[in-house]
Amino acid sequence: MQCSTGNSQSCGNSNSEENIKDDEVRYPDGSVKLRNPNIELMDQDILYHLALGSGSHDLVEMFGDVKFVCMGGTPKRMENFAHFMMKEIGHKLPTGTQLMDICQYSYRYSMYKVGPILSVSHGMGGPSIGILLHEIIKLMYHAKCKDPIFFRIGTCGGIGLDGGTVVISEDAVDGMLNRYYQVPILGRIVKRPTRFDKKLIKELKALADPEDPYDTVTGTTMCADDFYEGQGRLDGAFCDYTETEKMQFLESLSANGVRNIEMEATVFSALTNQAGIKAADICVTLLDRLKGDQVMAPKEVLNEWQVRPQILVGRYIKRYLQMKGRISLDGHGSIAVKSPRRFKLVQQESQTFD
């Protein structure tokens, strides 16, 4: 089978120009509607990599109030973000309790719930965040969540930007500067457009404080499938190009409006767009790739930089809750089991996906 990989054609069904209608992705009350009729026919939908199931857990009770899903690469970062948001919105835990990793039996991802906020790790790269997004979107459906907003908070390499700069992605391209996420499905190449919510981007940019000791910018993000060669680094195990060729490539990215490079933006933007979910990708640069390949900033500086995207997302969430009159929230995301037998089955099934 031969498939075109050009910018305008694909083999089989290409969704690159698809316009998604509201009634395809949400019910009249705003709750998430899946674009997969098979799920409604299943006796139980097991979210293997989250160690949750629609038959084993009361997902409406556990997650029905979720408005914001915030995701980042590492479990520790997202645990820290959960604690940060607890302080920001005045969320209090019952005496003698602590935040619980809801996905502790999956051994894949970590998830914490702080009122209407889910803080979940997505691992590294497109395949990892893609698996998570499929299951998180299904979780929103089973929990009957209304108009959720997704944020990705992470780190990146800047293109002509100093380390510590916050970048809000306006657009996402792959390593060939294609504005779609390409995936082989049943032997056919399917292209899904990489779109972020423009209104959400403007609202986030407006929340950047002029007194912040760093810049907050918007621009195109390049998503690479690899940390080393895919990003033009010279320090991988292999390198079949010169430093001059590397610099020509990076400078061409800059000329095309690319402000940063990371490894999840195309998948994140394409799948949230496919689901009709508002989303934004906010990263902090750890270095300017025009000046080198290796991160040289001290650990304490890097730790401070990594909080900067969290601060911006925190401002948005806090402002939203204040406008809705919801700022002081109790509860700590406990497990609500519907069927002990199925609960045990879900744990066992999740642990087999090593």
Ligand SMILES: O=c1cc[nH]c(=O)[nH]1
Second form
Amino acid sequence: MQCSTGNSQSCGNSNSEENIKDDEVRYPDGSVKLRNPNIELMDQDILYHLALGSGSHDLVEMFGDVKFVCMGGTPKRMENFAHFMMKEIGHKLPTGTQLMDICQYSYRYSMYKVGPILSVSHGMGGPSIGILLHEIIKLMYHAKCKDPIFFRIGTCGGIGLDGGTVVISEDAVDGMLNRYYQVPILGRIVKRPTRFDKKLIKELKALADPEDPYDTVTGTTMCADDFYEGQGRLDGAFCDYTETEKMQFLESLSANGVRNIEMEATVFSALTNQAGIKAADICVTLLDRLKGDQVMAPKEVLNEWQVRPQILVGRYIKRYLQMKGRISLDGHGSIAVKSPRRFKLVQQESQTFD
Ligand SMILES: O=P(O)(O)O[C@@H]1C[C@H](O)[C@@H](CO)O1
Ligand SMILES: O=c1cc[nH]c(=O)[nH]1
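Structure of the form predicted in complex with this ligand, please, following the form predicted alone?
In what comes next, the whole complex appears, and the chain from above leads the way.
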């Protein structure tokens, strides 16, 4: 297997774009521009799977202040993340109100809003996150959100990494190690390059605390279309390969820089890249796939591990808001500003938080 370069030639399709121009995806004030001329000609746009619409809801009023869109597979994780962020940024709900699932009547996805943070579940696999991304990107457009940043906070299988390790994706490849997301459109295969924001990756990595009782690493993420055979497991309902073949495959992934396997990275990186939206995928490993297939860690351990990507993203968001003067520097909740000097260095190094 070879990693393709992911440029328009190797993708072999005119829809793969190397450089997306700013004015194609942003209005001068930074608000999201859609690369679909049909939408602005429509009387209203029904965001069917979110149970929201541009005709039925005042989307600017409801979502205009959103800066961070955080997504992960399960409704419970995203509800917990919303509560966690509420404490972190000291967000107070109006008296007598509580956090509500904004999309409860979609019966598809769950969505919570905490100030400038949206916390949304995406279900399992490419098609599910793909539909969500279309509608969330359109939501950003209708709400006139400015330069939003997207995070996926997920789980994965590690390649040569212990359970509980946090992996920040540098690249996303499919099960053939192609650096593109391939989708049939009007009877043609369209290949969209997968690309994460390098600066964002660097900033996140720098926010890993040496005192964290787990490792935070970066590397290539393989995105599979299946949990079992698609990830070379021996324990699916079917298996037509040997353990030796499985191990050869996993070793070849490792040799190609793949550090984890999950099921959304290609779609997530390709569609955010297509929309000109900065994005990062941060997952915790639930096991080392070089040592087994079954997820055996006890529920309490898995629950603790799942929080680790949230802590990293929480640090990023909190520090962003602190730098923007939107929350106080002495901070709230459990993510203390342990090392302001280090944060300053991160900023100087990457000239971020613009
Ligand atoms: O974000 P989550 O934990 O849902 O992502 C991974 C990839 C699949 O959707 C799922 C498989 O168990 O977990
Ligand atoms: O092995 C794993 C664990 C979580 N999610 C995956 O897709 N694979």
